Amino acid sequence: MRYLTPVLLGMALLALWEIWVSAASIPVFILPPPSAIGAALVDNFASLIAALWVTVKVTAAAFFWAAVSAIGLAIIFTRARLIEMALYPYVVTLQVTPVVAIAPLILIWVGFDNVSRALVIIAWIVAFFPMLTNTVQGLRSIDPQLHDLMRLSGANWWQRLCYLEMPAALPSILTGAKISGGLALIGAVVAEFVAGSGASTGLAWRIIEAGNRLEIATMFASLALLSALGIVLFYLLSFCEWLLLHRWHESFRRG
C-alpha cells in the first residue's frame, strides 16, 4: 500500500484532469489533457531525452563539485576557527544573493563559448550551502568524550577525521546531500533559463522553446521529465543513505 496508494491517487488525478479539460472545453494551448502531453512526449521523445541528458550532466557535475568543495571547506572550518570567521560571512552572502541576479555576470565572465561551464558554476552556487552547513553541524555534533578517547589513544588529526569525525558526521552529510541534489537540479534549470541563448540545450531551454511556439503539451512533457529526474535523484540519494547507514544508525534500526 505504501507504493500502490500514490500510484492510484496519481492515476485518479490524471483521469479527473482529462475529463475536466474535455468537459470544460479548455483550449489545448491553455491546458492540454494528459493524453496530449503523452502524445507530445512520444512525438518528441528523442529530442527531449537528449535535452534531459544535458540537464543530467550539468546537475551531476554541480552536485559533485558542491559535495567535494563543501566537505573540504567544512573540514577546514572545524579545524581553523579564524578561517571560518573570515570566510563564513562571504559564504552566506553568496547563498542569499539571488542566483538569477549574478548568473548573467557568470555567463559574461566564463564566456558564451563555455555555456556548459557557466551552467555548472551557477548550479554549484545553489547546491553548495546546504551541503556545507550540514557537514559542519555533523562534524561539530560529536561527543567530546570520544575526542578525548582518541587523543588518549594517541590518534593524530588525520586518524580522528577518518575514524571518528567523518563516520559520525555521515548522517548529516547524507542529509545535506539529499537537499543539495535537488537544489543542483533547480540550479541547472535556472541557469538554463538565464542562459537563454540556444547554446544551452537542456530541458529548461526546451520549455522556453516550446513556450515561444505555444506548444504547451511539449512544455508539460519537459516538465514531467524534470520532475521524474528530481524524483529519481532523491530516491537514488536516499538509497545511498540507506546503504551506508542501515546497519548501524539508530534512525534505520528503529525502523
The other form holds:
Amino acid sequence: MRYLTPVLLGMALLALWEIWVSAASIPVFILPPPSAIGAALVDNFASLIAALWVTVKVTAAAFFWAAVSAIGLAIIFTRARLIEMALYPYVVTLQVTPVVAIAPLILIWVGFDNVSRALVIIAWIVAFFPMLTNTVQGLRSIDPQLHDLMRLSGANWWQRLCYLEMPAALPSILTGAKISGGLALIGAVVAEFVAGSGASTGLAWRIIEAGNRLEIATMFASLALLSALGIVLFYLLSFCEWLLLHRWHESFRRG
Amino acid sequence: MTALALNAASLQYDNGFTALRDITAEFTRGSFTALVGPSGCGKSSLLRLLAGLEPPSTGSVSGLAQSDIGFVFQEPTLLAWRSVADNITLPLKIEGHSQNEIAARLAEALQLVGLADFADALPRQLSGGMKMRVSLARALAKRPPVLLMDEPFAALDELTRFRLDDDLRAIWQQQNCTIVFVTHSVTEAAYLAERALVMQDGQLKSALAIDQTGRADNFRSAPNYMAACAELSKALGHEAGTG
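Beyond the form predicted alone, can we have the form predicted together with its partner chain?
What follows is the entire complex, opening with the chain shown before.
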C-alpha cells in the first residue's frame, strides 16, 4: 500500500493531464502532454543521459568534498575551541551569502581553464554547511561519561576518534548527508545555470537550451531526469543510513 | 597496606564551585568502603578525584595509574553499536593486549557477571540490570586492583539491586580488590561495605565501621545490619527510619 498508492495517484494525474491538454487543445509549446514528454525523452535519450552524467559527476564530487571537508572541520572545531571561534563567522558568511551571487566570481577565478571545477566548488558551497553543523552537533552530544571511559582506558586521540566519536556521531552525520546530498544537486543545477551555455553541458543547461528553442517537451524530460536523480540520491543515502544504523540505533527500533 | 589515599584534598571547579573541602581518607588494600551522602554532597567528585579524572585543587591524591582502576559509572555507559563482548573488550583493546589475553579475560568477566550467553547481544536488547552487569564486566576485565563505583545500581529496581549487591560482594571476595562504592542509599551502604564514610557539603562528616557478624546468614535481617542502617541515617541527619 505504501508504494502502490503514490504510483496509482501519479498515473491518475498523468492520465488527467493527457486528457485535459488534448480536450482544451493547449499548444505543445505551453504545456505538452505526458506522451509528448515521453517521446522527447526517448528521442533525445543519448544526449540527455550524457547531460545527466555530467550533472551526476558534479553533484557527486561536490557531495564528496562537502562530506570530507565538513567532517574534517567538525573534528577540528570540537578539538580546538579557538579555531572554531575564529573560523565560525566566516563559515556562516559563506552559508548565508546567496550562492547565485558568488557563482560568477568563482567562474571567473577558476572557471576559465576548468569549468567543471568551478561548478563543483559552487555546489560544494551549497552542500557543505548542513553537513558541518550536523557533524559538530553529533560530536558535541556524546555522553561525557563515554569520554571519561576513553580517558580511563588510556585512549589516544585517534582511538577516541575511531572507537567513540565517529560511530557516536554517525547518526547525525548521516542526517547531514541526506540534506547535503539534495543540496549538492541543487548547487550543481544553480552552477550550471550561472555558467550558461557553452561552458556547461549538464542537464540544467539542457533545460535552458530547450527553453530557448521552445522545446518544452525536452525541458520537461530533462526536469523529470533531474527529479529522478534527486530521488535516487535521497534513497541511496537513506539506504546507507539503514545499512549502518539499523542494527543498533534507536531510530530504527520497531515500535 | 594503603591502596588509595587523599591528603587534605580539595576540589574547586572552573566555575568557582567548591565540590570538596579538605578531605583526608585512606583506603586499605582489599577493603570495601561505601561513600554515603545526599545528592550534591561531593561523593561523585571524590570518586573522580580518586580515579584521576580531576586533579585536586589543593592537597594530594596518592593512588594508582589509571590503567589500574576499574570505574563503573552511574549509567551503564555502553557503546550502543558494539556487542556486549566488544564493549567489555574495548579497554583491553585500547591498552593493547594480545588477542588470546583479551579472549581469556572476556570469558572470565562474562562468567563473573553471569552473562556468558549474551556475548553477542547488543546493549539495546538487554534490560537495565543486564546493561549494568556488562558495565561491571568491562571494569572487571581490566583485572583492576581498585574498583571505583559511582552509584551504579541506583537506577535499578530493588530486587535487581539486591541481586547485584550480592553478586558484587561475591566478586569482591573472589577478586580480592579494593572497592570504593558511592551510594545515596543507607541500606545499600550498610549491606555492602565494611566501612561507610558519610559526606555532607563536600566534607567528610564521619566514618563508621560496619559490624560484619552474621554475614554468613541472611545479613539483611541481621540485627547489626539494622543497627548500622540506623546509625548511618542518624549520621546523615535523620532521627529515625532506614532511608
